[in-house]
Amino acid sequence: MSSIARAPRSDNRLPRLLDEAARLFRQKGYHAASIRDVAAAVGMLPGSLYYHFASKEDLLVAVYEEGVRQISDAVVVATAGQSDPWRRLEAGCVAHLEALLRLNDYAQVVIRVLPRDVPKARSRLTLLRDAYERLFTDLIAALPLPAGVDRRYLRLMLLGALNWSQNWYHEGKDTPKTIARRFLKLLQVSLRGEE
């Protein structure tokens, strides 16, 4: 549960409220979805939403936090059983893509809402995004790479490619696992000079 949410009461609708906010932020975009839209989706008056969140930005941060938690948990579980660094990275990429490409509302908000687009929540959103990216920082740090490879840029390039896949992905053509494997094979070929 978000640290922004207030204490629950007996008729707590917070989980549904977060689900509907995530759905509306994904469908309409954060700026186009109003507090009135979110309140109506859960059958409450707009003013009642402020019982849970002091502002729309606070609601966004709670949705973002849940999205980061869901994706992070998937990556941690997927990588836990792997000892080979490349296999661990592949498992992390597959988990990331599966969360993103199944059009999970929370994951879509994390990918689509850029911290800079919401100045009042920018620092909180950036902290959440950075916490998630540390998982990939660690996965890439473990790779046996040639000296001189800039691991930070490698992480940024890989996450950028994974996140962009939502724009061209067509279900049934390739699975998230196939996409992750092909991305990583391209990286290995270019980094190691393999054929």
Second form
2 protein chains.
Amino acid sequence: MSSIARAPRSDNRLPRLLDEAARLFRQKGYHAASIRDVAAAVGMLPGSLYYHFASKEDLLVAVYEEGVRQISDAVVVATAGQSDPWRRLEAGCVAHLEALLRLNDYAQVVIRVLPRDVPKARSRLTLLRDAYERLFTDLIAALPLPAGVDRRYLRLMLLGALNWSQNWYHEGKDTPKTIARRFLKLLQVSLRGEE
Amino acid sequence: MSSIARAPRSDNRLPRLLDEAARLFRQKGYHAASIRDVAAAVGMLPGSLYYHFASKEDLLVAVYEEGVRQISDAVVVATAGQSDPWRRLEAGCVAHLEALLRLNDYAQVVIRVLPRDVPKARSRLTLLRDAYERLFTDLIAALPLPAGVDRRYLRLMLLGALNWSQNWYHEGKDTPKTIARRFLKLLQVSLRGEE
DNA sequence: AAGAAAAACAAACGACTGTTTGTTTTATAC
DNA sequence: GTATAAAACAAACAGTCGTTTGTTTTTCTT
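Please supply the coordinates for the form predicted together with another copy of the chain, as a counterpart to the form predicted alone shown previously.
After this comes the whole thing, all chains and molecules, with the earlier chain placed first.
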């Protein structure tokens, strides 16, 4: 008895479904990308999608989960190559930004679709974001900093500046790597005092 | 002849219409707030709204325009009271953040509704945003800074960090004033070097 | 080859969307 | 007081939305 479950079929279209959902959520935003858009992109009927996901919100959460996984991996891999705390943070920021601005639909959805815009999934999305940000909490915790520096605000400022770049970045100008380094430089030097 | 036009009536509901639109766009976002929501909040029928605006996008643009006007005024007034460049920038950031996080539906819409989410109005919204940001370009241009500091990136970093705060701020904890000051402090001191 | 589960189809449901049209009310100006 | 323009009503249009239901096809397992 029992073993009613069976392995997924080899022609499973779920991966492509997620890919197209990520692409469309990134391109149009959550509300503007419809179930019908996603289904058409995969080449299936709108209703068929509900075999894989119970609701549109659940589909978004699945994309989010994959996005957090991918961007986390990118940051972990990038920082693993460095030992100096500042260089580790730099590598993490560069990886974060490259995923965010260029190469990753899933990661871009994580930053572009704001939890408050999807009330029914808000708490789940926020949890996923927070889990990711903890990587940066750790990177910043390892920094040798002058006494009195609030590490929480350092994280909020740095990640806020990086994430907001989705709103002004245009391919072709400065690279993500350059941007991340410029931001970090602004924090490292003192802007006050010497003219 | 000619003078076919006449002054608006004194019981004009257009101001309230804009107020409710701002409130709902801020609360639910652009896509989730429907024409019917706005009309119901004002106490008129959905179709009546089209006497005042040709489209939903036009309504958003009107709210945006008022938002930029109000937040610009707040920043101008706040900075006018200061003469030292750094204090002027600080006052501007505090005013920006207070409008953004607490007291102004219109201003919150300007930051919360992203131009890329409303393709048909995108260029107009971006123009309005850019006009506002120029205030900060000026404030930063007046700063005495070490040679080699990129003022454009300073603006992008600072405004990015401030704007993103809409995503993590919760009433009751730190005040907007505190947040703005902490961010500026992080830029003013050197985080590298002295332990 | 036969049975079972996975996956998709086909077709609709009801609700909601932004918007248009023709008409009516209402304040204002002469 | 009467013409006029401002403003809103009333009612619908055509389309889209997320979703459900019942059925069929397809692959895997034995």
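Just so we're clear, the structure is a prediction, and the values are computed from it rather than from any experiment. Positions refer to the first chain, counted from 1. Heads up, when I say rigid core I mean the largest set of C-alphas that superpose within 1.5 Å between the two forms.
Relative to the superposed rigid core, residue 19 undergoes a CA displacement smaller than 2 Å between the two forms. Core-superposed comparison between the two forms: the CA of residue 166 exceeds or equals a 2 Å shift. A C-alpha shift of 2.6 Å is found for residue 175 between the two forms, based on superposition of the rigid core.
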